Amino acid sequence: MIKFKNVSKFYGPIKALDNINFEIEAGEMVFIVGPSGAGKSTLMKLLYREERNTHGQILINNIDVSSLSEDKIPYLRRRMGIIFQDFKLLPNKSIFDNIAYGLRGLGVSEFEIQKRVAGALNLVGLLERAEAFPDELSGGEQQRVGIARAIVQGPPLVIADEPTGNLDPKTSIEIFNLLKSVSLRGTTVIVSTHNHKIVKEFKERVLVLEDGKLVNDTLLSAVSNPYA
């Protein structure tokens, strides 16, 4: 579903990442891990294509996303669902408008957008705040949130950057739990993360970056520790 093949982002003279090279397949759950600076972020940029790569190839469903024309980028995003460490709500909009916003943007009908998000909601445990907005809301209740917006269009990939990176210990579990529910119903799910230690409580998939290149690349049950 998705290939790197010798990626490098610049900035300028920085070389934010070099070389990077990997395949995701459709379904998998996977986890991009480093120290802060070592360059997830700006990977799962080039993914939905905030940033475009300086070299290489970035391939999603065989479409090279670096190539696509900017008045294509909308029909990317459409087949992705993308979660933030700061949550990105409308704060006046309540948590239900909010997960329709973009149904209705698309001009889905409002009995589909009541069904498909009272759907999303159910799954992230939230349907009987759908009237609530997000202030009313805690951190871990507004992420689930975001968890059930990137959801509610049924797309074949979730992006979360660092989605717990504003959350305590209980309240990151919790979210990667339910993460790993959306990629248990065959949705691939990428999530970046500097919190290795619950990552490892997982047992998925691990990208370990290092100053922008990839240095390990393993299935967290075959071995103890990827990190050292």
Contents of the next structure:
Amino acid sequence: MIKFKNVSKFYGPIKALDNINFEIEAGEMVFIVGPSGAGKSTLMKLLYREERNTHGQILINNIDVSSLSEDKIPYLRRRMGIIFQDFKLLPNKSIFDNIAYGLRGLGVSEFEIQKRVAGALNLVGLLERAEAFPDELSGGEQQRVGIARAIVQGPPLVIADEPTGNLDPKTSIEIFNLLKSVSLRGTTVIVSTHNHKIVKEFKERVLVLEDGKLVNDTLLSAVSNPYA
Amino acid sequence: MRSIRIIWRILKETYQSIKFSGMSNFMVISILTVTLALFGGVLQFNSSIKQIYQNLDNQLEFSIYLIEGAETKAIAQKISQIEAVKKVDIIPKDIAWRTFRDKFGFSEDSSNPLPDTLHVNVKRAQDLKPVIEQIKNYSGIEQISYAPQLFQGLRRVRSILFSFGLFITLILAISTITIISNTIQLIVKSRSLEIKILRLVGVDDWYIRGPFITHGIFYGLVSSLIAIIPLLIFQNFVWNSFQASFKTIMPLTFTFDSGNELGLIFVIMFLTGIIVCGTSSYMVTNRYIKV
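Can you give me the structure for the form predicted in complex with its partner chain, which would complement the form predicted on its own we have just seen?
The complete assembly is shown below, putting the previous chain first.
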């Protein structure tokens, strides 16, 4: 489903990613780990074309993302859900409206929106809090809203960029479990994190980035923990 | 159906954007209204003066003031024999003085300074100048008065005022565009999170930019409608009284018809407001909203 072929990204003279090569199959759950500045967020941004790679090819379903024209980018993004470390919820909108906001922009009917948002909120266990506002929720609950917003369109790919960066370890495990359940429904899930300890508890594939280079690509059960 | 839903939601977002702008709306609309009213005023002024010229150029009549003791009837007879002349009326100085005295309230004891006057009508407007050229050297004639001659100076005044008006309008327009751009830019920046979410969900570019552009168009629409009010007041009160006064001092009979272009001026103002504001907003969104 996703293929990185000799991908590099430069910011001026600074090399953020250096000759990255890997493939991810549909339905896989993959963690991308590494310390701050390793290139995790850059790699994520290349996937949803927030940034453009300097060299190489990024293929999603055999479409080269890096060569997509600007008018095609919205179509790419409709096929993925994105989760952020800082949740990016609109403070003046209810939980329901936060999730519905993008759907309204896509021209989905109100009936369909009701159905889809309720389904997504049910999946993350927040159906009862639909009318609450973000500042009435805990950090973990806010991130669950972020996950609901990411999956509400039923995308084949979910990208979570440091989704537990602002959360305590217990809540982080809950969030990872939730992402795991999303993956079990057939969605490809890519999660970046610097929290190697928590990732260790999940028997999933892990890509380790260091100074912009991919230094390890294996199942966690077989990889050493350089950040422990 | 999807398109209608999206358009409706863009309008709702526009309303939110206007509501969010608060007092900035008042400031932008005030300045834009002044600019558009001035622009419309310059057009209206130009149109009115142009109409005067057209009316004057179409006049078929001119006046001849004779010197004291001239052979009034003989001169009138001679002029009436010219092919292009339709008729010649003699206005004896006593009758002219009585009319003048009554109109301006002079006492009956005042001495009569007016000469005998001839009102000459030509058959076609283009005959006016050749006939005047032909008779201006006749003996007994002190002065010939015709409308275009009276308003030669007005042409220069019109030209200067028109250029000056356009210049001021241009300066105000630049200031207005800057203010509109800054206002829209502030709204774009304050809604950056919403814009980012929409972008990353894959919403079409025009849906994201749309509310900001329609917000700009709203400014143009409202301002141009308000700017029409002072022009209507000017047209119905100031200009109409000017016409009435003007007719009393004119030696000729002609009609004003300056209201015909008013509708066109309103359309120009309306379109200018909408296009300028819409374009300014579009340029701001182009600069600050990236895919």
